[in-house]
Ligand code: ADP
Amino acid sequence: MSLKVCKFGGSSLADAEHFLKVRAIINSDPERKVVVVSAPGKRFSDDVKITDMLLLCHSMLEQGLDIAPVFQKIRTRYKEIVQDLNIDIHIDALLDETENDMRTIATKDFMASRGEYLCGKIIATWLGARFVEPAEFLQIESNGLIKEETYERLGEQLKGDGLVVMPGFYGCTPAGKVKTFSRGGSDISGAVAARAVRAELYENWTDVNGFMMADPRLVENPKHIETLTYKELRELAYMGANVLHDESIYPVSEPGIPIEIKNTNDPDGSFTRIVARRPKDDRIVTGIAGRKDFYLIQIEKILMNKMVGFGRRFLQIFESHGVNFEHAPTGIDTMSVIVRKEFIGEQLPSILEEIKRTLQPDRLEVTDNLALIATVGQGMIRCVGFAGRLCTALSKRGINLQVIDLGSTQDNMIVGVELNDFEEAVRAIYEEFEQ
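Could you show the structure of that chain by itself, in the form predicted together with the ligand?
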């Protein structure tokens, strides 16, 4: 029989009411045999995700503070779910043991992973399913990649009779220590499970009917996207369309397992399907996504174009500080690097000092309120004057462009705008290409 892996995100597991919807979805299709769960997310907009509370516990422990009051809130969330659904599990004992383990092991990854662990234990008991512990079978390399042997070992555990439940978000290091993916990483766990069991489909259940052409929090009622390619998804997700983690495509794209993003609150409604190739359509733009909080670091030096190795030396300064860069637009005598603020952290002053000392630029400028917007679509390359239309749409609203990068494949145009213009710029691009 063919198999479907279904991953339920934190928004689908926030409370008992959502648990009931999840159970109904699983029970409605006998092919839904492998279930991957996140930790309970927000029940309302000001609520706090379990994972955020666990990370708070970790920083409190580091500061020598008592985590008991915060853990009490975590305890209440799980106990409410168990009591509301009358689940036959020794929840106090499980929570006591978890609190104790957190104090003993105390690493950030271990503590953050307990949200998924507890949720997985509770759901497995409730559904009478087998619990698979990812810390035993899902090995994550230091570069975040998964080795082929892991898929085989995990596949053996996940296959077999009956339903299985695996917590998302974590696995283990090659040395056997609990390791988490980055935030939102249960999406990756679901993709790893799908490849491990050679699933026919990876269903990712969330709180929206799939991908919209733009973030519904920024654009009112954006158009729904029926089909996306893995590549378009990766570009949009990386640039902030966080409905799915951008790294989720690696495990599934090679074997060509499709992903469907569906709404737990509207299981029969529209959804987005992600595949390797999509038939050519008339759309120019598939989606728009953006991220805030970048630095643009620009240098200017007369005759830079004649200095062999200058660009390499500039980039090497970032490398030697362990900082990834996103884009590096260049001119004849200018070169810029765009980096995420979170990647550079406290290192900005020492990077700037090294640039001045080793490259002696005529001008060094840092823009610290840059937001980037990616406009993505396989139809862009066929659209004469695409870049002009996009820039005009922005200039009509008085939005100043800080930087433009039309990737070499011309299916992803990145523009940089000031932070204050971010929302307005997303709306301007959306309205221009909504069609």
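Please move on to the form predicted alone, as the form predicted together with the ligand is already shown.
For this one, just the chain is written down, with no partner chains and no other molecules.
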């Protein structure tokens, strides 16, 4: 029998009603043998996610404050689920143990991971499944990558008869301490589990029917995307299409395990399938996604191209401040670096001062209202006239381009526009390439 790994996100586990939907999905297909769970998400728009409350507890402990009032809200959420479903688990004892552990092991990663841990314990008991603790078998390197031996070790634990439940979002360091992925990292956990058991399919269950061609908050009734490639998904997810964590493709792409994004509230509805390569079709553009709030830092220096190591020294300034850069468009006498405002924080003045002192540019300019838009499609750059059509569509709306970056890929073109033009630019590109 083939085997499927299914991951359920926070929106799929928000309350008892959603737990029932999850159980029905699992029971409807005997090939669904490995279940990866997130912490319960929001039940309504003004609700607070369990993980956010846990992170608040960590902040309070750092300040010497009592976490009991906040943890009481966490207790209530889990106890309501257990009571509504009549799950035979000693929930008070489990919650007491968890609160005590949080006070003892007060690291941010440990505390943030407890939402998934508790959810996994409850669901495993409810479904009569084996519980696998990822902190014992899923090793995460300091750079966030999965240690190669994880797949064999975790695979041995996940295989076998019966259903298995594993919490998502966390694993351990090589030293054995709990370590989390970045937010949304349960998607990565599901992908790691899929590779570990050599699954036929990785199902990622959420609250939408997969990917749309553009953000429905910006474009009215955008088209549904039936099939994406791993590369297309990576580009779209990284640029703001938040249906799936962009790093979740790495564990499954090498063995070629397909991913399907499905809706827990509409299990028989449309979904998006993600594969290594999709069949050729008439589409030029698969999807459009964008992010706001970037800095564009530009320098100009005559004969820059003759100065060995100039570019390295420019980028090294950002590295020395612990700042990642997104793109680095260049010209013969110019070089630019695009960084997210959230990454650079309050370090901009010191970075600019070091650029002036170290590189002595003829001109140094900062644009602080930049938004980036990625237009993604398999092999689209090879389509004659594509770039012209995109630029013309923006020009007709009076939108000026600050940056154009084709990079080395054949599947993505990024343009930078002023923040005020962001939404109109997305709509203009969508309308030009909608088919």
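Whichever C-alpha set is largest while still superposing within 1.5 Å between the two forms counts as the rigid core. Numbering follows the first chain given and starts at 1. All values derive from a computational prediction rather than experimental measurement.
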| property | result |
| --- | --- |
| Core-aligned C-alpha movement of Thr334 between these two forms reaching 2 Å | yes |
| Per-residue C-alpha change between these two forms, Gly309, threshold 2 Å, rigid core fit | yes |
| Core superposition between these two forms, C-alpha change of Ala24 at least 2 Å | no |
| Angstrom displacement of the CA atom of Glu418 between these two forms, core fixed | 3.0 |
